[in-house]
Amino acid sequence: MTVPLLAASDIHKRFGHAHVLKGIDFAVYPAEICALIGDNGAGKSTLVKILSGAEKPTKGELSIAGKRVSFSSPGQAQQHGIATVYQDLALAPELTPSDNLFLGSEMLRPGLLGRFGILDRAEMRRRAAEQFARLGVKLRSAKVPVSSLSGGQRQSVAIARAAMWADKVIFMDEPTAALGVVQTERVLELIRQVKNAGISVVLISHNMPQVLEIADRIVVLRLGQNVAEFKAGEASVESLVAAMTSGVAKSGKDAQ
């Protein structure tokens, strides 16, 4: 059996009185898009924040490959792999595409200048461009603020960015929630460029439809619980409904 590149056992999460997570297991396979679902309340964004390093859990543990793991800082679990795409983005408006992908982690010239902070720009760009062309990330200009961007542009230099500090697992949290239609073609296919490369990917998203369309696999939350869990193919708009409502889990046929 395949070793998870991420899993969560027995997760909980208190905040004073509140239970919000109840013993959550979790796992991300090699190579697969997860769609991660709920409806509000279910605990999925307590629980993105645990497996990112946002959070720390009350109880149960994290493993990556198979040896287990405790993450302090979203930094922490960005050097083992693992990065999250919010749905502000988390971009600075006024640098160009280049610039945002290298926030926090810029490069410095070589020699004396840059022992006196000189950034090596033009490296910068060269490998913002071979990111950039390694997703298939087609932008308006590479040479403007991300502000005068599409929202759809603006989210791909977010997960190009992501994908380039992150070799194990992307969490994307609503990523075409405020696009268009064609906007949103652009970024699912991102998105399975993004598997393509050998980078699992985490969907969270209350589009039903587009989570059918995209996923692997499917994990549903209810109240802080599993609830059920789906492959491609097996599940229906209504059955992941009826799952995210009721905890009871139909097969796709069940509830056609």
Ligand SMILES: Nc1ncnc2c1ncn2[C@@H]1O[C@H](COP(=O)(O)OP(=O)(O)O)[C@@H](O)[C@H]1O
Contents of the next structure:
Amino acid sequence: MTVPLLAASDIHKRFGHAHVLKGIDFAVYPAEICALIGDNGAGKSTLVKILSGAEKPTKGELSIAGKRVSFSSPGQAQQHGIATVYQDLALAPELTPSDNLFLGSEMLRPGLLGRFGILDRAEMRRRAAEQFARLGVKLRSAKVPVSSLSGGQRQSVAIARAAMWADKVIFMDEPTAALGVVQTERVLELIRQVKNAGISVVLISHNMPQVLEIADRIVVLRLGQNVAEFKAGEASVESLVAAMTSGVAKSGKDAQ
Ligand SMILES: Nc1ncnc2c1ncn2[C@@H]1O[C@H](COP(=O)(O)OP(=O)(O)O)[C@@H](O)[C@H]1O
Ligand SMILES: [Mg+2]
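Now that you have shown the form predicted alone, what about the form predicted together with the ligand?
What follows is the entire complex, opening with the chain shown before.
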């Protein structure tokens, strides 16, 4: 059996009296696109935050390639090759795409200039262009501020940035929710490129046809529990909706 890149077992999360994750098991395997679906409030975003270091679980274990880990920040998860692209993007709108790729991880000039904190802009621009080319991202211009790009292009920059700093797993929470049809297709193509580059993607989406089009595996949550899992080709919009709305939890041991 393949060892998961990232695995979570018996994850619980309480916010005060609200028990929002009740013993979730989740794994990400090498070179896959895994969709994470469920109705509003099912716990998808909370689970992703836990798996990417933005929240701590109340109980439960995480492991990477079979070794126990715990993350106390998104930066720590990133050191393990894990990053998240959030709905609200978190790009710096006034900076160029290339600057955004290196935001917080700027490269310094070699030698004395670098020691004085002088940035190596030419090298960053070169590497950024390489990264966009590798993922097939075609920007209208690499020199304009990100705020002047379309929503789809901004999302592409955010994904390219995540793929620059994470080499194992990228979580994407509704990456196409705000996009039109054409831009959505481009972002889906980019997600496939990320997978081809050897990085696994966990995609949260409400768009069932999209999930069926792109995912290799589909994990369904309901009310903070695992309720179903499908392989690509074994699911339909009807079976996914049925699992999301009336799925019976696989394990009732932690249900309250
Ligand atoms: N910081 C928080 N404090 C209290 N409750 C929260 C918090 N974050 C999420 N929740 C609750 O946890 C449940 C799961 O939320 P969420 O993970 O956002 O679900 P989903 O992303 O599947 O819509 C919801 O009932 C939500 O109200
Ligand atoms: Mg959510």
